[in-house]
Amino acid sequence: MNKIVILGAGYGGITAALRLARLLKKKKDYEIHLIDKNPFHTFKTQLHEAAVRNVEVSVPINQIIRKTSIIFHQQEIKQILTKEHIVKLQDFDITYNYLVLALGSITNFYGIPGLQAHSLTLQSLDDAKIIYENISGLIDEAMTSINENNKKDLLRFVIGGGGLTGVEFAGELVDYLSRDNRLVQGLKEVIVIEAGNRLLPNLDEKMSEEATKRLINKGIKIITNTKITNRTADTITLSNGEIIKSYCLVWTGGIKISELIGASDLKIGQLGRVLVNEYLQALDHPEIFALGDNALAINPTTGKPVPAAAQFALQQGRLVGENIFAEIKGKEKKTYKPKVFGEIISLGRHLAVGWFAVPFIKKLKFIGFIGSLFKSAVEDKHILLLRKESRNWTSWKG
């Protein structure tokens, strides 16, 4: 039996395996095995609310390929042998003709001293339960402390990182913070560390401008042009010599890739990425394909590589499930052309700055109470097109 392997249920690979099960339904001599060492399938852009308002943002994998022909295999990945074409998992090994890397990323911490032992991370449904728990156990802690110092040691919340997830994080954390009745305005406090020189780089300045003045607008203090240096259980040195008391850093400022694919023959280039041709094949090994994170993909029209996006997996996804499709038919396969359709980052439950592409007009820009409506209707999107491809239309349940 033929197999086609793949490493990941995020949002590319769960895509490409859905896109494949309705391409090869009546092709029988081939099987489609999906591997996540999670048993559920995770809205990675919704992390930012189950870390502080303990929300449900997943769906058990079983539940999306009920009515598929894949078969889930839930498995730490230990190692990949592009030689021979094997993939050793926890409790045992298989086989490929096809392979797909979607793994996603990890926290890159740049050898910072403490911060890997003394930051929280948001890379997960299970790092985003750890946020929870800690910024809740820190507000009760603080309720029963007596030193108005110490309350406000504990209730210090330090985010480092102003990119998309820090933003979105930071804007959630302090309006959660504004609702609770017993937290007085002096008491808690929400930091941005940037190291860069504003705040969400990839979008246009005059927005990423907008987004930062209404964050200052909550309350929250942004520093910018400063890195941290150093972290302890319950301090964060910063390049400005600066020391700030604090018992919860969430750590934001960087990604790279999964050891497992640095340590197999495949290319790669920056943060470990595997260096793909136009069609998404690792380079000299066509039988594999990289998406996501995990693929250095080159837009034809920039030449600049493709920026490890949500909106860009999806895409992704569904081409690498057609392309193998042509392979396995001989057909003349798709290249790759990203669509950007925008961007919206959400600054709190009911603020949002982004912009959309739209026919005569480069740019849509929006900021305010109806940006939240749009990143609203682009998460139900993200569900309904999930619905689609597995033509599952029956209620999930988390």
Ligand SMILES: Cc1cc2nc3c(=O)[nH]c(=O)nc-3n(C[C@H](O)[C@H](O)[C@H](O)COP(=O)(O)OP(=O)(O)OC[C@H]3O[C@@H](n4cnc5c(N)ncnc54)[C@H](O)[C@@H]3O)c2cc1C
Contents of the next structure:
Amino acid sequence: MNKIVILGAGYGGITAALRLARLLKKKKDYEIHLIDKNPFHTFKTQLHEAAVRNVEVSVPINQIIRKTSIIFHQQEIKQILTKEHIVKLQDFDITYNYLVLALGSITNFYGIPGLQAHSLTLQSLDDAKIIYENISGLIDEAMTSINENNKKDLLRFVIGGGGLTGVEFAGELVDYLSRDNRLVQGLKEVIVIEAGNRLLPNLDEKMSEEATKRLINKGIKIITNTKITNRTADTITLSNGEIIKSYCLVWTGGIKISELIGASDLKIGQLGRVLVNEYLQALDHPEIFALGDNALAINPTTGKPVPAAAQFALQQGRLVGENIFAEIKGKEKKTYKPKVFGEIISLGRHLAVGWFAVPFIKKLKFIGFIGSLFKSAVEDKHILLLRKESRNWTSWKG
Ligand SMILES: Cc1cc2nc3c(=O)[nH]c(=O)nc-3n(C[C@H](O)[C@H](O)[C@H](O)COP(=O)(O)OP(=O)(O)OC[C@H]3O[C@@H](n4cnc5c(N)ncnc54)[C@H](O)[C@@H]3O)c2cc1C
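Would you mind giving the form predicted together with this ligand, to go alongside the form predicted on its own above?
Next comes the full complex, this chain leading.
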């Protein structure tokens, strides 16, 4: 039996699997194997909400694929042997005719002393649960402490990195501490430390400035042009010499791609992302496709790498499904042209900043409550598309 093996059931991987399952419905000589270490698909763009408010941001993979021919294996991927066409999993090996790399990204600590050992990360549902427990524990401890200074130290939360993840988490956290936890008001401190000269470098300067103002109004302290140079269990040393006391540092300052991919013989570029051609095939390996955070896809219009973002992982997942089908059928493959629909960044529970691509105006910018409605609409659209692709309208999530 021919096998298409898809590594990772995140945004890109699950989309590729579902698209292939539909296209290959009548072709019974191909099996689709989807592999993930978790039994659930995570709505990663909502992880900050899970980390602060413990909300549900995942859905069981078996529920999504229930009405398809996809074979799911809950397995940790250990090694990719490209010459032998084998992937080594925790319990068995699997061979492939086509392989899809959709493993997402991991946190980059840049070798900063103490950072990996003493900071929390926000890349997975497990990470979100650990942050939630950590925050809850510190609040409980602060409430029972009789020393005012100790209370303040316990309630000082620091976020390293002022990009999308750091900002979304900071906004969510400050809202939670201010609104849902009136007992900690006046004592809590949320600090964002950013090495660059402004937050949200992907947005234009004006929007980033406006978003920063809103975050400051919410009570977040923002320190830019400053790096974290050392971390111990309770201190954070900054490049300006300042030392901040904090028991909770959430590090969102950088991503890289899993060493699994680096250890294979695939050609990699920036951040360890796989170099791909215009069809998203790995260079020198037409049987391997890479997508989402794993792929260093180039936008043919700008000549620049496509950013690591959910909207591109979803588009690439669909295209990879179609291109593998085209290969099997001996048909022409489609070239990858990213569609940029816009960007929305949440600044707390009822506030978001962003823009939509609109004909003629080009960028329709917004900030405020309306932005948070747009953000929920985009998230709902993902769930709707999953349901549509899987032909499964039963009531998972929402
Ligand atoms: C907090 C947060 C907020 C974000 N917000 C936004 C946003 O608002 N908009 C946006 O566009 N992007 C956002 N992003 C980025 C976006 O989530 C990623 O770009 C996107 O998830 C990439 O999709 P992917 O399919 O490449 O990988 P992922 O969705 O990360 O999926 C990777 C999958 O691979 C599995 N996996 C990894 N390693 C192994 C292994 N060794 N064995 C088995 N399974 C493995 C994982 O369990 C996971 O299911 C955010 C990211 C974070 C962390």
